[in-house]
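The chain below stands alone and is given as structure tokens, in the form predicted alone.
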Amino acid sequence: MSVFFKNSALAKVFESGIAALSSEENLLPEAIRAGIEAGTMVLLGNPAHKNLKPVLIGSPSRVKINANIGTSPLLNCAQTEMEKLSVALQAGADTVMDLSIAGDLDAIRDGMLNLCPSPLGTVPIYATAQTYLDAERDPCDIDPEELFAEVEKQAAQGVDFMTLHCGLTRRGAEWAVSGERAMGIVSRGGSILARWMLKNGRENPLLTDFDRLVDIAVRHNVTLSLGDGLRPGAGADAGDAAQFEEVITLGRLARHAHARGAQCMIEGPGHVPLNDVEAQIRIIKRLTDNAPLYVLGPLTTDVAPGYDHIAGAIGGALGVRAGVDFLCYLTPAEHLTLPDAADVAAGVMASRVAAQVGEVSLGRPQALKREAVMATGRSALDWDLMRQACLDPKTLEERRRPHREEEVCAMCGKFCAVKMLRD
């Protein structure tokens, strides 16, 4: 038996979720035993996440969409997060990451917990860091103890996988900020463990003490979200040293935890011009031995605020056609705002849009299945079948609505080409 099913909570939810894998990735159940074994693929699921539907994540299955939402100090209501929480599932999102910087946030999370079947995810730093900034200390000051024990808990009480900026050295943290970035540091828990070793003079403690957060992935079959606290932040910081260190620390990370049976992913970047998406990718996947990466668009320009969920579904499009396995979304209040539920929704959207167009691209089974199938209604002028294949039959179902009645669309009525043509 490999190290990963010696792991009882790894082993409990394959066993309980594998006929069901298998059956909606077309994949044989050796072939994700393999796949996990290899540290190809991840299987999100922490036995203590109750009703819980395990996720894949990692090639050759399909490519997964994550939703990002949580309160602020500016906007916090626990009840409308719940409510976005129902929006990113319905739009088709296959995991959401509670982000939550404000209000009670073990309740929030358990809250979450509750109410959804998919994978629950979080930066666990965010709430160490509250307490600091909630009595007026600086970040600066917290504990490194303080965050394991923050760790533990939340993978006590369900959590499935957590970002953890484990990667992120003294000196690269040095370079970040030494005014050869157009943006520095970017990511809010890079920023943080960044300022407490430059306060410090100190190593990073998740770097140093790396294998206690091993120990409790083990425990409880948390996957490690290897954060990329150095992603770039503009376009022009794409592929800098500062961003490579961390990267080649992360695949260094990666090899250990597995070798002692936890499940790693690897986050990527961030804003990248559009000419350096695949190499990016590539050398990312090179340099981590191919574990599911995680990429947060690539947003392809930096000046798109209000549409930056477009921005990086062409990333993403490109991203997944060179190696991305994760997709998290961006919203139209990137940049701007706390995202609404029609924020959610468009973001959900546009990166399912682009996993489609990526996966259609690299010609999986499954993805051109739903070309073929939209390809053959509209030939037939079925609109049924158009639902059936179309991303979303819900806004499908409400443009056409005023002209339902109609067997042509409202855009060419009696000139409908293939109307004209078969008739």
The other form holds:
Number of protein chains: 2
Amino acid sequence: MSVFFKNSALAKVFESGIAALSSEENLLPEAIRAGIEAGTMVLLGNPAHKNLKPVLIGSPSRVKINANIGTSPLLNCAQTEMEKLSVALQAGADTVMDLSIAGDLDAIRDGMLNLCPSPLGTVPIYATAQTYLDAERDPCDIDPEELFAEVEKQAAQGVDFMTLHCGLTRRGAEWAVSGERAMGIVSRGGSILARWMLKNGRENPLLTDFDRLVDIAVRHNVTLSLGDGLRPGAGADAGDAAQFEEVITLGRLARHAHARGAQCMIEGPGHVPLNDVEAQIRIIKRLTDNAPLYVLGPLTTDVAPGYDHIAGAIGGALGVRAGVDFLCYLTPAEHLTLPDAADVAAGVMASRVAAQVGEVSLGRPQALKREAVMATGRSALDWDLMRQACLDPKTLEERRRPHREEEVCAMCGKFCAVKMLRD
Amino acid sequence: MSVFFKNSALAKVFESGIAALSSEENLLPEAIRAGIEAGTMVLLGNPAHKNLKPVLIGSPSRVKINANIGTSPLLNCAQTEMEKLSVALQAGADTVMDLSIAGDLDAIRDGMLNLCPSPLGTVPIYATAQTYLDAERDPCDIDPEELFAEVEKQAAQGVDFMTLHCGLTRRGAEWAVSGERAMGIVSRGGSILARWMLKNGRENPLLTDFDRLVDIAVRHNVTLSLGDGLRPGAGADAGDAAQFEEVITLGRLARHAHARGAQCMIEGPGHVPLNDVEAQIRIIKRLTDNAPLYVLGPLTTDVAPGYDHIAGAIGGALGVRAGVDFLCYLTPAEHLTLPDAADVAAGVMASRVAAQVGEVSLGRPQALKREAVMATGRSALDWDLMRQACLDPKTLEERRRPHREEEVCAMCGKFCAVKMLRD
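So that was the form predicted alone. Now I'd like the form predicted in complex with another copy of the chain, please.
Everything in the complex follows now, all chains and molecules, and the chain you saw is the first one.
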């Protein structure tokens, strides 16, 4: 048995969840175990997170969707975020990340952990930085000990995965802010750490003291989501030296952590033109030993604020085809404001479309079966079957309601090609 | 001078529009003329369409977007369709097709021609079939003379382009309905013509008498949009023999028509899995001498009713990268009901996102310039510049309004990565 299943936190989650997971994923328990041991799959689930349904990420398990929620200084209402959590899960999100940066962060996180039977992720540096920003202190004065203490606290609280920008090196940060980039640094955590390094003239503490994070991850089965603080924030920046400096570092850290029994995912870009998506994904997968890849977008144009869920779905679908395992949604609010509940639902659905399109393109059996059921339903004008096969039965019913007594839909009426041909 | 510019209707439109077109498209007049002569570009514009701004379609001109509107038997309100026409143009559609199949079709078409300064397209067989369906007669009894008379009438009325399913052969129709397909025939015009052929035991009159259409097209500068009556209606049917039988025929017809001075576009799929989009587009372009390709979708999953504009944008973006010139929108209402005004706007915007993503991936200078302006705006937190660069300034302003006095957006507030790094 590998180092992984000597890990009692992971073993506990694995044993409790494997029967359900095996059935849902249509994978043998041994295949799942082998994927986790190889580091090409991760099993999200912190034993301290009560009533949790663990979630498996990594090929060939189903592609998963994450929804980001959380307060911001200008829109700070914990109750709204709890409602968004429910909306995200109802729309079909597999995981949720609490990115709150305003209010009582411990209480919000606790509330979400209680409310959420799916894995919950966080970005611990936000909580540490918040205490500085709220005190009108510069977060580049953060004491690294506070950051490690925050990670430990959130792990004990039950957080299932954490974004940690461990691969952001001083060299990478210098390149990113050298003026060569169109957009510099657009990751909040990346921006804080880069400034910390540049001001203090020291290397990233999450990198130099990485083993402290590995230790916490193993003890609590917190999956390390190795963050991309230098992800491109404009298509023009995609694939530059700063980005790949970080990817290379992340790959080496993932290998190191894996050898010590910690589960890791890699976070990916970012703004990437369509012509570069496949190349980026394949190279990132190669540099990170095929660790599960968790992608924001990729966002295939910079000029679609209001429609970033669509620009992201385009990149996401192609990304899944190239090897992405886990899609972080983008909502219509991206780059404009904090998403509301409708944005959350729209974002989850756009990501689910992208995942399905990508999985169909890979010939994944469950995705193809769903397509086949839909075609059978459509050719028989069988609306019950269509409702069962479609990604969003509620919307299908709502749009169809005014003409539900008709065999055909209101687009064509008696002009329905299927009906005309059949009759 | 080629046969094309001996054509007085086309020459008239060309002369009147070339100065504006050259400036808008950033192409020399000679390049546009050469593209039209080669058949790789078409200039949409019927001299009988008053106050028309002609539109150029075909690489390397900008990718264009079409919005389908029109009445249906179950939602039959001409006024609503006129409003949808205005919404489509405001959202940025380059052309509109009137697919009305209920009400006074001549009056609706006339109203749209008067209202629409952009090219208007139609599917003439709808009007002919409507007279049969309304009289409770079977449209497979259509007299071909009535169909040709309808085409002539609409050309005289000012219609700029017409979908005509000339490439649908008896052999192709037989294959499509043989039971080998998941979905048979999903094109309304294709379904009517297939039934006509199968019932009457005769070849498609639009094919056998194609020269009559060519003659009308030349006289009125109506662009023939050679329709894909056998386009796949399920991903499982994409690329089958029936589809390519029609594509091959369309390519040969386009060559024939082009040699006689008629402008032609080719209509493309349809439901196509992501892994086949590029291959389909490249093969269709090859088989049709790189005639402008006008694509519905491609729709990359069957199971996303309510989100077909997104599934279509994924296929459309990849399609543009592979050679698509003209995107027909899909709306959230596709497969469910007739689109309303909000659906129309959503459909146009999704297609514009797809076109921009595709053009960026091709390195088209105007698309890249737009991206660069946006990155400059974002890195300077210059919201005016962002508004100028983005695809939908109105939505940007609406979402930003509650916090417009802030330098940052409400997603991050003082946590803004760009602001933190700058300050």
